[in-house]
Structures are given as C-alpha cells and as structure tokens.
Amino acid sequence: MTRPVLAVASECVPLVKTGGLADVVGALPRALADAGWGLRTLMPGYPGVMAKLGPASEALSIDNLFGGPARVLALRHDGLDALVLDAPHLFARDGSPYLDAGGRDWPDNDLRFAALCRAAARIAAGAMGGWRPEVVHLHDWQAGLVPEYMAADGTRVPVVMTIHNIAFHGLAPASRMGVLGLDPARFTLDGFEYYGQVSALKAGLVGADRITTVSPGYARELTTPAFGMGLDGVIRARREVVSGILNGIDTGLWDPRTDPHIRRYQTPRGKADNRSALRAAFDLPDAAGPLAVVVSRLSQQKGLDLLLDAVPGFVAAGGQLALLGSGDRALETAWARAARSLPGVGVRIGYDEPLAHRMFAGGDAVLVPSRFEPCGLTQLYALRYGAVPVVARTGGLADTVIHANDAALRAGVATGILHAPDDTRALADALEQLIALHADDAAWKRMQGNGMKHPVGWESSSRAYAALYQSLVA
C-alpha cells in the first residue's frame, strides 16, 4: 500500500527550475516510490508551469486566497504527481519565480509563498476530499509557514522541514502579520520572530517535527555561528530532531551512456570527442592542459569572485576554463571581461540545460569553489561523467569527494581535489595540483574511473527518508 505524502516547494523538475532545489524535489518522489511512499508535490502555477500542463483536474477551489480566487490542479506530468496552485493574481507575471524582469525580488514574495503555504495547510487538513497526507514535507523558506497555518486550523499531521540553503530566510516586516494571516501571539523568540521581523524559515524550523539538511556535513555546520546565518541557536536547540541526509541525483536523467545531449559515451575516446566539441562551443583552441568547467549561479556564496583572482595563473600554466552561469550583475560583467582578456577562458551568461550536460561530458574537471555548500549536485554530475571535481572543503562537497592526498592516491581511492573555502591562495594551489595530476596519465585515469563508480544516486538516501517518514507515523 502506498502511503500519501504532501511535498511543498517553490520549484520542481520537470515543471520549473532555477537551481538544485528543483532537481531534488523532482527526484524524491521517484526515489521514494519503491519504498511505498507516494509523494504529491504542490508548487505555484507560474506562467511557465501553466504552459506545460496537460490535462488536469480541479482538486480544490479557494474563493479568496490573499486577494483573489485560486484553485489547486491535480495532474501527472512526466512521471510527477503534481499539484499546481493556480492563483493568477499572485503568480501570473513575467520574470522568474522570485524576481521581476529587472532582477529585483517581487515586493509581495511574502504573500505569494504564504498563499502556497495556506493552500498546503488546507490540503493537509483534508480539503481535497479522498486524499489526505500522512506526512507533510516542506522545502526551504517558501514552504516555512505551513506549520503555522496547520496549527491555526488544528491540523495534526507530522511535518518534515528540509533546509536546502539556510542563507534565505523569507523575511517580512512585523507589520505584515495581519496581511499574512499569522497569529501575533506566535511572534516571539520561540516562534517565527527574527530580530523584529517575520521569518518564514524560522517558522518552519520551530514548527516541524523533524528537520533535515541535505548533507551530514551541512547539518553539523549549521550549529555554528559561521554557517547558521543567525539561526544556529534554533538548530542547536532542536539538535535532537535534526539530521543530514545527502542529496542524490537522478541517474536516469544524468547517465553518460544514454544522455541525448552529449556526443559520445565517456570512454577515453568519448571524453576526447566531447572535449573537442566543448572547446568549439566556447571558442577555445586545442590545448594539452586540462579543460575545467563551471556550471553555477554567479554569487558570492559560490566563490566565483575568488576564482576570478585564481584563473589567470591557471591559464598561464596551461589550463582552460569554460563557464556557464548567471546571477550577480557585477560578477556577470567581470567574467565577460575575463573571457575577453584571457585567451583560455570562455563564458556563457545564462543557463542552458543541454549545454550543461555537454560541459560535464567534455570537461576534464569541474570547479566548485563555494564559501559554503549545503550539498551541491554539480560535483555529483561531475563524478558521474568522468570530470574530476575540484571543490571547497565544506558541507556536502566534503561529504562526497575523496581528496587526492598522498594516502588516497597510494590507495587508489581519490576522486577529486579539496581546498580550504574562502581562500584564493588555497584555490590557486588546488588548480596547480589539478594541472600536475592531469599530466600524470595513470593517476588521472584512475581518479576518473573512481568517480564514475562512486554512488551518486538516491538509493541510500531514499531509505533514510523512508525511515524518517515511518518514524513519524509509527
């Protein structure tokens, strides 16, 4: 018998994606199906989502959801059991899910995602009739207010809150409590108050029965002021219900043997052909040194400013870099300038999913110099496609890559290179090690092979989530 779970998130592959959150939310239902848990995923009906919908039925109608009528549509889409909140007054607008066309946060984001949470609470209470979840699984701040609304309704269903990135709190002025339909009595240190503001993420953390993060390393880091982003005290206070469950990747979508976007399977000859195609795509000349790739949001968190300082030395030593990403406008400009001034650097501003697949297939190495990284999926794609990850020693990066120190190289178990985070010199040293290892053909091929055999799917993590759900409903 399949046991029902309501997942709530702001994005989900294959309907909408701005980052790794969508990949994880989209992969979990498939990963947990074999364990007997049937996830239905509630997400907002952005224009891009609505345009992709096929036949759908109306599962719930809401006369007035924060200023306008709304409905929840139920459908199957590419294997996903989806619930879509169709609320045009909140979501039918140009821009990204979170930003307007000018790159600024929508001023009513607090209300938009409060509506998602309010609809989720209605579903948890049984408003969809014959379907009611045994567990509610929330993802990041956009789903954080669900426990508040469930408590207001008197609904008692176990709640899991997963932190994908604690840097984003979903803050709103205290004056918005009335508009958001929140109980002012809960605006306390033990409730959703955060330095005089409403924190949607904190509401989820204090209201959930269990809290998970997306790697064991990140779970430990969040208890410290350096990584807890002002919520480390909340995490420490709830330490007994916090656990880290490592993300996986969809090994069906990311399979170098069947990937329709790449030229050749990842044999040595296949890597060479894919590398040549990638160099052509980025207007890079043939070279003997390693071709490193970056597929990333351009932000301070991702350490791409540090890489700007380290990349001239890497290129001078014979390396090349192909970068695909968008985000911070100053970083976009700086990387475009680097591509013009350094002959070994190619840059594409934006995001292109097929190109990302070709970059993992053609790159010799993948660089992830993040200052902090809850889990990271990029290094997992790299391992799967025979690209050696060069990553900061933080969060899930440190949990998934075996550093090529002398002991690991002698034992033949190394899969990548780790370096201290937030340190340009350490990153430059790691790039020097990359060039040296790439020149050692035997050691390099062994690392590539180790990476391609490394488990990167959802097998063990899905069992951990299934056990967590079971513990809540037992």
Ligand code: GLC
Second form
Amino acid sequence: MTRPVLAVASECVPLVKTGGLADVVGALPRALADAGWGLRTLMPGYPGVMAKLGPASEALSIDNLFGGPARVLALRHDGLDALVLDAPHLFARDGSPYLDAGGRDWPDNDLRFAALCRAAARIAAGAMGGWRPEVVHLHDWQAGLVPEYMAADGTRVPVVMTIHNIAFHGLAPASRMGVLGLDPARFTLDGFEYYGQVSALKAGLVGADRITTVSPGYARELTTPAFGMGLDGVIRARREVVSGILNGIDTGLWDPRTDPHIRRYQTPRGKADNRSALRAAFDLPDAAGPLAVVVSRLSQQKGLDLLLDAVPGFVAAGGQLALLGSGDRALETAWARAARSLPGVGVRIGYDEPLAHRMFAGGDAVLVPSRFEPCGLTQLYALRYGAVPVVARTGGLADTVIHANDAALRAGVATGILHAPDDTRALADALEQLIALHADDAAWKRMQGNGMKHPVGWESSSRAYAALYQSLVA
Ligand code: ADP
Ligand code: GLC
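Same protein, different form: I have the form predicted on its own, so give me the form predicted in complex with alpha-D-glucopyranose.
What follows is the whole complex; the chain from before opens it.
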C-alpha cells in the first residue's frame, strides 16, 4: 500500500514542459513509488495538456472558481497519476503556460495560479471522493498560496515547499487580495506581504512545514543576499526547516543505450556517429577540435551573454559550438547574428525536445555558464551521454561536477571543468582548458568514462524525500 501525497505544480513531464521544473515534477512520482509514496500531481489544463488526455474521470467539480466553472480530471498518463485542473476561463488560451503569444506575462497570472492553489486546498481537505493526502508537496510560486487556502478551510496536512528557482516571486498588487480570496489579516511581515505586495512564493515559504531546494549548494546560497533575491531573510528565519536535496534525472528517458532519438551507444566511442549527425544538422564542417553544445532557456540567469564574448576565442582555437535555445528576444537576435558571422557556430532558436537529446548525444562538451543555478539538469544529461560538462561554480552545478584540476586528473576522478560565475575571462580560460584536455586523448576518454559512471539518477535523493515525508507524518 502506498501512502498518498498531493503534488502541485505548473508543469510536469510528459504533459507540459518549459524547463527543468517539469522534468523534476514528472520524475518524482516514479522515484518515490518504490519508497512507498503514491504521488498524484495536480497541474493546470492548458490546451496542450487537454489535447494529450485520454479517457479521464471527473474527480471534482467546482461551480465557480474565480469567475467560471472548473473541474479536476483524474487519469493515468504514461505512468503518471495526473490531476488536471480544467478551467477554460483561465487556461484555454494560445501561448505558453505563463506568457501570451507576444511573450508578455498573462495579466491575470496571479489569479490563474491562485485557482490551482484553491483547487489543491479543496483536494487536501478531502473534497475528491474522500481521497486525502498525508502530505502536500508544493513546487515554486505557482503553488505557493496553498497553505493560505488550507488555513482558511481549517485543513491540517503537513506541507513541503520545494524552491526550484527563487528568482520568481509570484507578486500581485495588494489590491488583488479580495479577488484572490486572501485573508487581509495575513498581509504582514510574517505572512505573505512583500514590500507592499502579495508574494505567492513567500506565502509558501512561511506556510510550509518543511522547505527544500534542489541542491545542497543552492540551499546554502539562498541564505545570502547575493542569491536570496530579497527572500534570504525569510530563508534565514526558517533555517531549521530548510534542506537541499539534489535533483536526479529520469534515467529511463535519458539513456544513451535506449534513447529513440539518437544512434544508441554504450561507450564513449559510440559518440562519433552522433557527433557527425549533429554537425550536419547545424551545417558545421568536420573538425578535429571539440564540438561544444548549449541547450538552454535564453535568460539573464544562464550567462549566455558572457558566452557570446568568449566564443570567438574558442572557435579561433579550433572549437565549435551548437546552441539550441529560446527566450529573451535580444539574446535570440545576438545569437542568430553570431551564427551568421562566426564559422564554427551553429544556432537553432526554438524549443525542440528530440534535438536536445541529439545534442547531448553528439556533443563533446556541454556548456552551462550560469550566473546562478539552483540545480541544473543539462550537465547531468551531459554526464550520462559522455559529453564533458563545462559549468559555472555555483548551486547545483558545483555539486554535480568534479573539476579537472591537477589533483583530480592525477587521481583519475575528474568529470568536467568548473569556472567562476559571471566572469567572461574565467569562462574563456575554461574553454581554453577544454581545448587542451580534448587534445589529450587519454585524459579526455578518462573524463568521459568517469562522467558516464557518475550516479545521476534518483536513488539517494528519493530516499531523502521519503525520509522527509516520513518525518512529517510520524
Ligand atoms: P531551467 O529549468 O532553469 O531552464 P534546467 O537545466 O534545470 O534549467 O532544465 C532545463 C530543461 O529544459 C532541460 O531538460 C533542457 O534539456 C530543456 N531545454 C531547455 N531549453 C530547451 C530547448 N530550447 N529545447 C529543448 N529542450 C530545452
Ligand atoms: C529551475 C532551476 C534549475 C533546476 C530546475 C529543476 O528551473 O533554474 O536549476 O534544475 O528548476 O529543479
């Protein structure tokens, strides 16, 4: 018998994904099932999600959820126990989960995700045919208001809040409190008030019984003003209940021996075919130097503006770069221009899951020069696919890659290259080291082999989550 958990998130693989949040929310149920916890995951019914649903049963119906009728559909999808909030007045629109077709935040995002939280609180109270979770697990600001609504209903179920990225606070003007059905008495320093506004993330952080984030390194960084983004004080005040649990990857979906998107391989040697195919896909000529790849959102966080400055030196030294990404319009334009002006650089602007698999499989190295990175998943895919990660020394990147310094190389344990974050010079030096290591066949094969053996699955982290849940219900 598994013990019931309600997970709440704005995205979840395989139904909807814009970033790593979806990968992790989608992988956790599988990872925790063996430990005896049965997760049901509540997410919004965006058009893309509704289109993928097979037969579903109506588990809950709500006559008026912030201005329109809504229902919660329950179904099994690809092993996932999904609960989908179908509320057409909030979610049936073209665009992404968070942005309209013009790339702007939906003006009523506060209400859209408050609705997700309101429905979650109803489910936590047992409104869904008597199914009652023993633990409620919230992910990021979109789920942050759940404890407020649970308190309003008088529901007592232990709550875990996981921070995937503290940069997004889910702010709304104080004047929205009435529309959102929030208790003005809680609009205080100890409640969800944040510099005169409502913060959904802060509501989650003050209301949860336990707070986790996605790496031990980021858990430490979050207590500092440089990384806490205005919420470091809240994190420090709740230090006793904060912990870092490293993300894993779904090693079933990301397996170079079985991946349907690539030429499958067992050893680093199998990479050559995938590399040739990738060069062809990006119109890059054959070359002796390393082919580095980037698969990323294009945002300030990811430090790809720094890479724009470092890349001419890298290609001049014989390296090549293939980049797949989308996001910030100015960065999209700058990278498209770099591809036109620099032979050795290929760029694809867009979001393409199969191509992402082919890039990890074909790349010699994966670059992640982030300014901050709560965990990061692409360096983990890189390790698994025999691509050497070159990453900034921050957050989860520093927790998952063993730097190729002299000691690590001599001991034969290095898996990648680390450099100081937010520093073009340091990034350029790291790319120089990449070229040199790639030219040393024995050292290079050793690093690739080490990476492919490095544990990147959920084994130890699922035990940590299970222990956390257990501590709350004991
Ligand atoms: P974040 O969640 O901050 O974007 P992560 O490294 O945790 O960063 O996760 C990013 C996820 O999104 C990875 O699975 C990565 O492969 C995927 N991804 C990012 N950009 C793209 C893209 N343009 N096309 C396909 N997959 C992408
Ligand atoms: C966030 C972070 C990323 C992390 C992902 C999954 O999007 O930016 O570092 O890997 O969530 O936890």
